[in-house]
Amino acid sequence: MIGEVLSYLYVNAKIMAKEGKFISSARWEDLWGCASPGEVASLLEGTDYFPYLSEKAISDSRELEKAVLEEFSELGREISTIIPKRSWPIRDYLLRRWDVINLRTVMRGIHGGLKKEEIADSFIEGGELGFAFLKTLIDAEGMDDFVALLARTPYQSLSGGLAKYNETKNLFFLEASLDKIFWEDLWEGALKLRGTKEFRDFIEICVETHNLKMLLRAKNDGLRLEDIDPFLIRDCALLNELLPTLDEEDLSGLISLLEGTVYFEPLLSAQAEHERTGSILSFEEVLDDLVVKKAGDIRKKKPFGPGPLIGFLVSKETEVKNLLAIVRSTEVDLNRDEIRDVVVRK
């Protein structure tokens, strides 16, 4: 226990130090009005967001884009050389993050017919597959060739989502199939590992999560279990309970037979709002919440712990989605509300 508390003490005063330049309540008042790139980075003065700015973020949403995106990678490597060595599921979890990141922007440019120096110049460094490696990724001659060029990697079991994709043209199974990658190794290192328990209690919601989204989606697109199969993760608790009776039911069955969890409240609640819409927006998005408040209860559980850095990790990749989202919505016509909503604000 001493041990622990002593081999955080470093990283945790590292995090009270960064968590004291979050964005300020007040500057995202000011950040929901923003119609341009422009006026996003005058605001970003005095944050951790700043010194990554280059005159060309102030013209263009990408490169502001990308200038989040660095600042926010350049942390997780800082972070990752301080963390406790026996912490190593956190530094995957850091860094990662940044292998799918690329990946995805690989998967999207190819799909969408993008020019390789265009994919190339989205790339943010910070992964475990090297840069040199990436750029072989892009002269890729299709789909096909992209994922027989993951061979030996981590990600080499993309293939279980080409098939669909082939049949469908439809990138949602590639990127589930990535999601599932990410999360699926994370969890079983979590489970292998002693004195890790918050982290691995962390993992394990956003697996179960992982998991009802893609339940969710299924029921809302009248998909069988046997089309999303390939996309679960399997080493689940809270799936293998559900399995039984899944083809039965539809999609307001399904969050009948959550009742009792952590999940069923929020699932409900959301429901008018699916139905208004069609959408599983709705739903996503309070399972992205139970997984932010997870990592908060976390925090205030193990104050001298990893409960810290848990919970850090959690807040600024909340802060940094919505700080996109501000950015991405300075290229469309949005008035402040409907900046608002599209802000999902923690």
The other form holds:
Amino acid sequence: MIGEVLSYLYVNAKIMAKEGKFISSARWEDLWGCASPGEVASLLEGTDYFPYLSEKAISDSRELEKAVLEEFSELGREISTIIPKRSWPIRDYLLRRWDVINLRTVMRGIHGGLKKEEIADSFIEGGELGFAFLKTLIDAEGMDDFVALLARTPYQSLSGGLAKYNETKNLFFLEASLDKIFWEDLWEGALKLRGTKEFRDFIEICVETHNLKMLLRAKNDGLRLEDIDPFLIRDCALLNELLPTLDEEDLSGLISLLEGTVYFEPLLSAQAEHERTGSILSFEEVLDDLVVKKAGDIRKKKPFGPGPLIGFLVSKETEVKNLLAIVRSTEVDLNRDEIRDVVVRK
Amino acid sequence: MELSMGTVLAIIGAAISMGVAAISAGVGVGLAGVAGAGVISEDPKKFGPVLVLQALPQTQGIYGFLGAVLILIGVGVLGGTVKEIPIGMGYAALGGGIVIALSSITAVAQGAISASGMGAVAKRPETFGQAVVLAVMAETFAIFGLLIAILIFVGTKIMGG
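Swap state to the form predicted in complex with the partner chain from the form predicted on its own:
First the chain shown before, then all remaining chains and molecules of the complex.
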């Protein structure tokens, strides 16, 4: 225990200093008042994002988005070099997420028939798959070819979602497969960790929320369990408790089955919004909020060791999501307060 | 030169006082220093508050040094004429040295508190005062230890005898 505390002293002090540079409440107010990428960019002066802004970012919201993501990616790489070696699943969490983001970019590009240059321009450096390899993926003739090119990478089991994609031409199935690979590999790594219980607890709630999102989507879209089975992470106690009666329940029944868990009350409160819109977005939001809350709780309970790092990473991700929402909102001609109410995360 | 058993015990007390206090203060300063490096790598302007917090665990080392010097003066090692002191007085000097040594271990905890305080100051500079107060709390027990050692030295005439 003492060893763990000592090995995280440097990391935790560094990340607390980074937290001191988070965007302040007053600056958020100003940012929400911005009508163009240039205004947003000028307000980012003095933050960690500013050095990543190029000339183009002042007039192009996509370039500005990319700059924000590049800062986040660089932060992940920096932290991955200073965390203790025995915490390497955290390193996977920091680095492989960028592989997932880049692979998703390629999949969307192939699916939407985008130009190769457009896809390549959207890549964010930071993952374990090199840029050269990612560029070979852009040359794929189609989705079958793309998945075949992933053989001998950790993403080779993406072929599990390919059949469903080819059948429905719905990209959701491939994206769900990609998320499953990411979380399942992390979960396996976290289970092998000795002593770093905090990270295991964090990944556990991520795995559970992944499975719940799948189940809620299935119930909402009238899919059967066998349709979403390839996208569920099986090594999950919560899922295994739900499975026996799952096919008999509708969406409300599924939520009732969660009574006694941390998920029940938030999902129940989101049900009215779901009934109004028919979208499972309200459920996904409360599940994401639970992940943020869990990270905060881990941090409070374990102020030494990897607790603060987990709290920081989730807070930083929330900041990046909010910033991206502001950048994107400059592109659309909608009431900004409404956008803010819907997208802002706390 | 032959030393009496009492004098040898007193010198051992001085050695323990300084030795253990040096290790404890070193570990405490080391812990705070590691965290300080993390803060400065992000924000070099925080060097001032970081330095103050890092210096706090050093005081236990000073107490150990003070205790050792008092013993060495008491037995005449620092005065040029080594006294022949009774064995009982030697044990008392040893006891005083051990009290200072054990209470100086608080420097390790103080180092950990200072390290956390540095993080807090890095995040919110206005918390510097509170961070110092929290770290100083651990110091209290080292001061008590030094006071008890001085009372032992005075009471047994090692000091002022």
